[in-house]
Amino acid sequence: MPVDFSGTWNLVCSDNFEGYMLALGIDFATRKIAKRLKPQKVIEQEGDSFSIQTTSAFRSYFVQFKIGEEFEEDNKGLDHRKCKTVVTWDNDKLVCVQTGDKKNRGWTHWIEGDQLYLELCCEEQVCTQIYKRA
């Protein structure tokens, strides 16, 4: 049985978020605001069905998916691009591949202890974020 990601998670640290946002083409003002935010993630998991709500004082983002099923993702509220997205299991990690305008785009989630790790990739940039269970 795969790991259960369900819960509320608060951001505690982020490394290279600026580089990741630059790779996405996010404008200067938005990057400056986004770097100061401490978003919260609420993940609901029922078997292989997921919903992830990421909220902050500035923007919110919601994604819903089923493991292994490709869907069209509208990154409204992020970089405003649409892409084809598929999320799969790699042992106890959720691995997302997003196909669209940007190369090497996606993310990986995994849990170690009471911390949720998120690795965001775009082009040659990698951002690592750590969340703690609320």
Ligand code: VLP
Contents of the next structure:
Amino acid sequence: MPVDFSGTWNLVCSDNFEGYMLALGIDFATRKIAKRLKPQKVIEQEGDSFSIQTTSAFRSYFVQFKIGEEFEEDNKGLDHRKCKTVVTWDNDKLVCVQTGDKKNRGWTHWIEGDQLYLELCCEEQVCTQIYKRA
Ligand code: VLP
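What's the form predicted together with this ligand like, now that we've got the form predicted on its own?
Whole complex next, starting from this chain.
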């Protein structure tokens, strides 16, 4: 049985989100707002099908995918760059690779205890976030 990421998760801490946003070319005014946000994630996992809704007071983002199936991601409301995206399992970690204009772009989710981890990468920057169940 794979890990079940399903549930509602609230951000409790975030490290180097600023560096990640800079690597994505997010402008100063947007970064200033975005760094104060405490997003909530609602993850639905059914077999190999996932949806992740990230909601904040400022912007929200929705993505859905099947493990191993490449799709076109629009990153609407984020940096708006289109990527060829694929998500796979690495043991109990969910690993997303976002191929496009930015090198080394992607994210990894895993669970430790009752906490959901998210590592966001872009170029040389790594942002680590921790979420707790709502
Ligand atoms: C853009 C970069 C902040 C900052 C401006 C808007 C959405 C894994 C994955 C599923 C993500 C989240 C990426 C956040 C990039 C912000 C608006 C913040 C709220 O999540 O769970 O999409 O990639």
